[in-house]
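So this first bit is one chain, no partners, the form predicted alone, shown in structure tokens.
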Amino acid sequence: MAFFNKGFGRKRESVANDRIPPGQYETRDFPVLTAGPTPRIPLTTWSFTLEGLVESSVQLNWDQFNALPHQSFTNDIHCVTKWSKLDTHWEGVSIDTLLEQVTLKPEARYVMAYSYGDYTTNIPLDDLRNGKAFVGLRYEGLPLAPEHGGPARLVVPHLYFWKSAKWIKGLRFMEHDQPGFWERGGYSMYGDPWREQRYRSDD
């Protein structure tokens, strides 16, 4: 599938900044990249599921999800297409809070994040814990726009942004790592921007 791009016309080369990983440039825009059409998910039918290697699966509707404690987050984000955006402001639900809703089985080590629109991406469980990731519901004080993954997207700021699955629908806990959508196409299984892990050959 082809990317849909918007917002690259005002690329700004960054000055030296120790918050920008190698090979990246800073942008003030928030470019839009997707692997297909933007799904429009009515809040009345939206749900989020925690499943796989858990003692009992949990499914939350929009009201139940929003009843969970919310937090504010300020993060730098880095796209594999080489832009970085500093000091982005989010509101959402920490993955740590979501993990309190289930009992994980001891063999759970990896997570497959899956989305409306059938997008998937794989992440080690430890990269979601201890304040490292959240489900974003609001961006810069406003409800998250559909083109940026609204009504809810996973945000894993320390990894390349394709790991921050848009239109998140659930997390599946697994014993073994498995490739998601872009990983099956040759992208890195991990995606550390500071090690420039863009492709499988960079792992």
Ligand SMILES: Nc1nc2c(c(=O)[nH]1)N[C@H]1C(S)=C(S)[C@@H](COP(=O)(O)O)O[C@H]1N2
Second form
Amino acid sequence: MAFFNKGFGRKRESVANDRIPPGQYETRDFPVLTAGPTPRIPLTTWSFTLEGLVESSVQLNWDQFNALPHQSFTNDIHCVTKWSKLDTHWEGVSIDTLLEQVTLKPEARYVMAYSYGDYTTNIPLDDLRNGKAFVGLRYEGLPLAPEHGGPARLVVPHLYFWKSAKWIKGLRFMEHDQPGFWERGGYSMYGDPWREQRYRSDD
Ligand SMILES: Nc1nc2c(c(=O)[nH]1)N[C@H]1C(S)=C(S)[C@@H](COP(=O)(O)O)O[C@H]1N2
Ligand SMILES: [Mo]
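Could you output the structure for the form predicted together with the ligand, given that the previous block was the form predicted alone?
Below is the whole assembly, all chains and molecules, this chain first.
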């Protein structure tokens, strides 16, 4: 019995290890991490804006946003508080699809994602394109719950989960990198879980 448990444990560990970044542990829960109250956004007033270094900014209401092509995504997510969750299933709109709605100015290299409730987070533009990120509308087959960022949240699975802004309201395209909410508080400007870039001093 002891032998069996040991062998089983080892196998599980080796399967998970190449998907769990350094310093992280796997959880089956979906913890809620929010700095402040959960904003409630009626779909009748919800909007999403693409602005900054674009030829002309675009604002989409809920119906217009939902009329864009949707895709399914399966991703592992990694929170800087050390939990990782494997194989999360989402449906939403790829950032590539959103970028087709605007003409970017050539200087655009960074993005500030901003949310209802004033949360912000900065991400290099190249980390949002080519299938790397999306705006999630459904999670595990259901509309995204308010505490997890519903009606719509950014999901950037290859970076620590604080880059995945809940209650997303828009993307601002910028020439230079600028710190968002947690980044101003000393967190990494980039946040690569595989390089364990938790704090600015890890960059
Ligand atoms: N608008 C907003 N987005 C946010 C946060 C927040 O406080 N406000 N917290 C971030 C952090 S630190 C993490 S780990 C994840 C947590 O998402 P969850 O609550 O769905 O697990 O959301 C990120 N996005
Ligand atoms: Mo986090």
